[in-house]
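Listed next as structure tokens is one chain, alone, in the form predicted alone.
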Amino acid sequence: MLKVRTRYAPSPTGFMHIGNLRTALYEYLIAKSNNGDFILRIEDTDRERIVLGAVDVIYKTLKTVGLKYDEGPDIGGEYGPYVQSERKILYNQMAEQLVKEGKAYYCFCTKERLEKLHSKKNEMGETFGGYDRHCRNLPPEEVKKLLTAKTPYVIRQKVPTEGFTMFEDAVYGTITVKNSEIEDQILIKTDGYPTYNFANVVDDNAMQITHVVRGSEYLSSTPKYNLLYEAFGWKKPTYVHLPLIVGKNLDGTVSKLSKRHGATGFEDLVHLGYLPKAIINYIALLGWSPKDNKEIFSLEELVKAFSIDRICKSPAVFDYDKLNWFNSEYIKALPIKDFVELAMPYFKSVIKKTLNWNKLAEILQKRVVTLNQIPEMVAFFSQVPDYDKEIFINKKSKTTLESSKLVLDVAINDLSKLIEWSYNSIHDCLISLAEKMRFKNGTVMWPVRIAISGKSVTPGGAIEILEILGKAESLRRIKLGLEKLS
């Protein structure tokens, strides 16, 4: 059996889509799951879309996720190079090898004659069905004498008229499609460089790539692929097209994902705050189903799990809410000590003091779903906000404005003659304090969260805040409550 091989051929032409990274862990998978190798090749023929920076974003985010590949521009290997631009002579010998053969031609039509034969279709009602084949069958001394005027041209294969193409995909079955509903497709542009289904195809062949992975929507487009195998005599890889990925709309129904239902590139995921391991477990499951109801998955794991049979054919919903889950899960098993390191930034940016920030991290760490959560979560640690002093009611607790004062008045004394300042001394001594006012324990506890902090949801309850906050900003804090209250 051959050695399973197969690529991930971005075009550096923006962000790295959801959809982009999903493609490019599921060939990542199914080449270190059969032992394979995993290839990376920039597609960058259509040079009016490429956007600077793109092949950075590319790198940068596939280190980032761990998607290692063994041969690439940057690392090198036998098939190189694998930078398309870089590969523009082969291109063009092999679509003159297929003109030699009679099974590709010259085409001179101006773009003013394709657009004016669009327009007619139109007009007559049709649907624009492609080419016409103007020029498949010119006498070859009109074909040398336009040559030798230097007249622009492309290069078409000769797609057969009559009978059928088919194909099996792996996850969608037998295909098939008719041939008159192919046109006779260009395979080198009038700038010399190749579109992007003959590059593909010559150095899928080249570099011998035995799977081809890519989203359902390049089903139609798959015919043409195999055309050129044909015409080439080469073997066909496997083809494996993965369902779509859909977005919820606020109607209730779904459509191809898309900006406006959020965030779908990684790297603006990664900045709301979303954990790169997490983001990639969550697409692993957009599209693939594991044998049982696990979940939480590393990529290694998904490796030992992972197998082609197990991709769905349905669009997959991208869930916002899903993906929290997820985050969520990935931030409360990191050691404390890399949540404080991811944390930090989040922290400076709205407290200007040094805290003990493990017992922040601590605190905060079984409550966040996103980093970016944390500067609100967390900033009244560098000064309370202003509040209505209504918020000391709380009737589940049954503290009212009175007896949130009487708290205060007492919590002040007795916390003020604590020698150390800890969880279980503060703790002791609140305690005391509720059982000397014959008072709940929440009845003690919510207004003295309400003046530390000045919030009714705050991570962590009073103790744990007045630990982090200090004897002396904690004292300060509750004599300025009692204030308000007075």
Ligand code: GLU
Given for the second form:
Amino acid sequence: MLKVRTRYAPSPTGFMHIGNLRTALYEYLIAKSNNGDFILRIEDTDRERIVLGAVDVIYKTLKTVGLKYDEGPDIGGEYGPYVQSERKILYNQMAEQLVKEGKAYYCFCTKERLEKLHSKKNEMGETFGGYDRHCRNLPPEEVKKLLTAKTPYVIRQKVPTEGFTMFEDAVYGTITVKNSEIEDQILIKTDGYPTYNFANVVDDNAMQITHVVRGSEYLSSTPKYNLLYEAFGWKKPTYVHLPLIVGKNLDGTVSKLSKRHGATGFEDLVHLGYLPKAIINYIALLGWSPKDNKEIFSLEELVKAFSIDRICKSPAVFDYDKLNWFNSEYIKALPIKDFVELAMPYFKSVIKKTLNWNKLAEILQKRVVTLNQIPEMVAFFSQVPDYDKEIFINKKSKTTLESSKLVLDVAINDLSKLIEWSYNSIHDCLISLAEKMRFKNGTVMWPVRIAISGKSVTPGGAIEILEILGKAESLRRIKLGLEKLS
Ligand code: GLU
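What about the form predicted in complex with the ligand, after the form predicted alone?
Then the entire complex follows, led off by the chain already shown.
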């Protein structure tokens, strides 16, 4: 049996859209679940769309998420080079071969002629907007003359005008298209570079790719690829087209996932505080479902569980709430040391002094959904925000402005007597204070927490916050709270 080989073939046109990352992930999973090879190939033949630095984003992203490729531009391999612009000669040779065999031809039509043709077809309401095959049967002497005169040309494939092209997709099943609906596609452009359609077929064959995995937007071009495999007499790969990823619109409908739905780039999501492992886990389920209802998968577990036959056709909805759930699960599962490391830049962005970072991380870890929430959650450790004294009043805790004042007055006194400042000693002190004053615990904890944080919602309770703030700062804040109530 042939060794399974898949390729991720991004064009370096900018940031890494999560749709692209999902394609890369599925290619990796298909290769690795079959002990195959996963290859990275950079498709940079569309010279106008190239964005500087985009290749580095691709390397960096694949590395960050652990999609280790076996062959690629930066690591080499038996089938290199792995950048299409470095393979230009090959495409030209292959196109010339088809010309020689009478399966392709030089087309000298100018842009103006093609534009005119297009608008004329539009006017006449013709449904087939393709090229009219004007140069398909030019006499050889004329072709020679035009070539000698260095007239710009493209090379087009002679597509059969009759019959059907049929192909099998592993996800979408059998697809049949009338050849009369396929135009004589361009293989080599006037700038000498191949079209994407041509280069990807030449390379997939040359690199012995067995499974071509890509977004379903390429489904309609696949008959063209098939016609090329047929013209060359090459073995076709298994096509695996992936369902569209859509986002929910405000009116309840869905449409192709785009910026208006929220962040759609991997880097953007990381920037917002999503963990790469959570993102990968979530996008694995955008178009594929495991046999059981398991949701949390490491990359290794995905390799074990993945199979092409469980990829579905219907569009996958990118649900930010679900991604949030995954992220908080991954954050909770982190060893505390790792969480401290991740949270530290966020802590330090708002807290300029040194605190017991471990303790702070412990109270946050259970509550954080995305890392970028951290600054807002912890800023009060740096400084008590300006707050309205009305928040001392709380029905559930049975607190009033008066009860709060009484409590803070005694608390400042009792807490100042503590020699050891630990969770347990603070706890015992406040509990006995409640007993002594015949108040419920909540009636004591609420005003203390408000005074030391200035907020009605905080990560962690009064005791945990007091412990982290330290004795001097805690007493100073309670005193300020008391002054507010006086
Ligand atoms: N270069 C194409 C893209 O970035 C790749 C499509 C394919 O996988 O063949 O979308």
